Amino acid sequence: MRLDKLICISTTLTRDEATRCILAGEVTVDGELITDIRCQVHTHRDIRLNGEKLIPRPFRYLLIHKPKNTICSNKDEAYPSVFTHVDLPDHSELHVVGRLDADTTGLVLATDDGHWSFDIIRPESHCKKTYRVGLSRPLTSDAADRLRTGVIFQGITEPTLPAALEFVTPTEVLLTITEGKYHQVKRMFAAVGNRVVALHREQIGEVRLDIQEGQWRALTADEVASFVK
């Protein structure tokens, strides 16, 4: 990770304060003075601030039940941040693993472990994500078959990967996909002549949403490990 981030997760310093310490020549890595804030370091290196060895705190792994009209950012913008009710210190160091639109609700994973999140979102992981989808009109069996086998978006030649689809009602389905294309679920249903009016993520990998809207909890060790290939 970047040296300035490692300082932040080892101290109470903000990112700006960590930057100033590095530029002031107060940080060494394995005995070498480092003044490049972008320097990439590993937690096993001997990193010292003014001669004091830094010990990074453990990484944090969270499950958040995202309400509607919140954004997957650690700063408030047009809508409040999904981290608004996460009462943890330094939650600005956390990032969301796979963003949801402001109007989409449900399961969000968050962490400060960049390697862990990358392993989940990289295309080769084929991590399953299940959504409860409300539709503007009943979904036909032909459209459902097309979604299961893969649809083609405008301007893209490759179809989406096969999806699992289960009817709840004629206008509500459970859709499981293994990709994370931009606005993928909404675009998939638009491609078969329908429109998403409600979207809620219920599961990522083996982790299911099990808390109330607006709440959060730490992932268990088994849940964290379930994403490690």
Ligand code: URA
Contents of the next structure:
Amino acid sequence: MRLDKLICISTTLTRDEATRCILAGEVTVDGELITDIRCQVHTHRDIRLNGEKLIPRPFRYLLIHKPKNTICSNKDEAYPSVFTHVDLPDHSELHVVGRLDADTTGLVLATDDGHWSFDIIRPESHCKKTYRVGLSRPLTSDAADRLRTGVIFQGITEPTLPAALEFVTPTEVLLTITEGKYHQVKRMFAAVGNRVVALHREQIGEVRLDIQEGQWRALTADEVASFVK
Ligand code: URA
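Alternative state: the form predicted together with ligand URA, after the form predicted alone:
Whole complex next, starting from this chain.
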């Protein structure tokens, strides 16, 4: 982990304040003065700020129920951030694991553990995500079969990976995919001549959405471990 990040997760300092401490020569790693903020360090090294040993706090793992018209960034932009209601100190250190569009609602995972989130989103992990999808017109059984088998996006030669699709009504389906291309679900339905009018993520891996819109909770240890292969 970068030295400035390690200082942030061991203190209440912001990234800018941590940078200033490093540049001012206030930080040592195993007794050696370090002034490079990008220096990579392991948490078990002896890292000191003005002589005081830093103990990183444990990583945080969250489930957030994202409301419509929020964004999965840590800063408010065109819409408020999904972290607005996360009343934790230093939530600027958290990041979302697999973003949703502003108009998509539902399950978002967030953490400050970059290795954990990387393992979930890297394409080889084939992590399952289930979406409840509202459509502008009834989905034909032929289109449903094409979605299950794999459709081709414009400009891409590889079809989407096989998906599970279940009808709730002719205009509402549950879709489970194991990849996460940009605007994947909307593009899949566009590829079969339909249009997504409502999109809600219900599940990632074994973790299901079980809280009200706008709320958040910590993941249980079992939920965190369920993503570790
Ligand atoms: N696919 C989309 O098109 N949008 C999302 O927000 C998530 C998956």
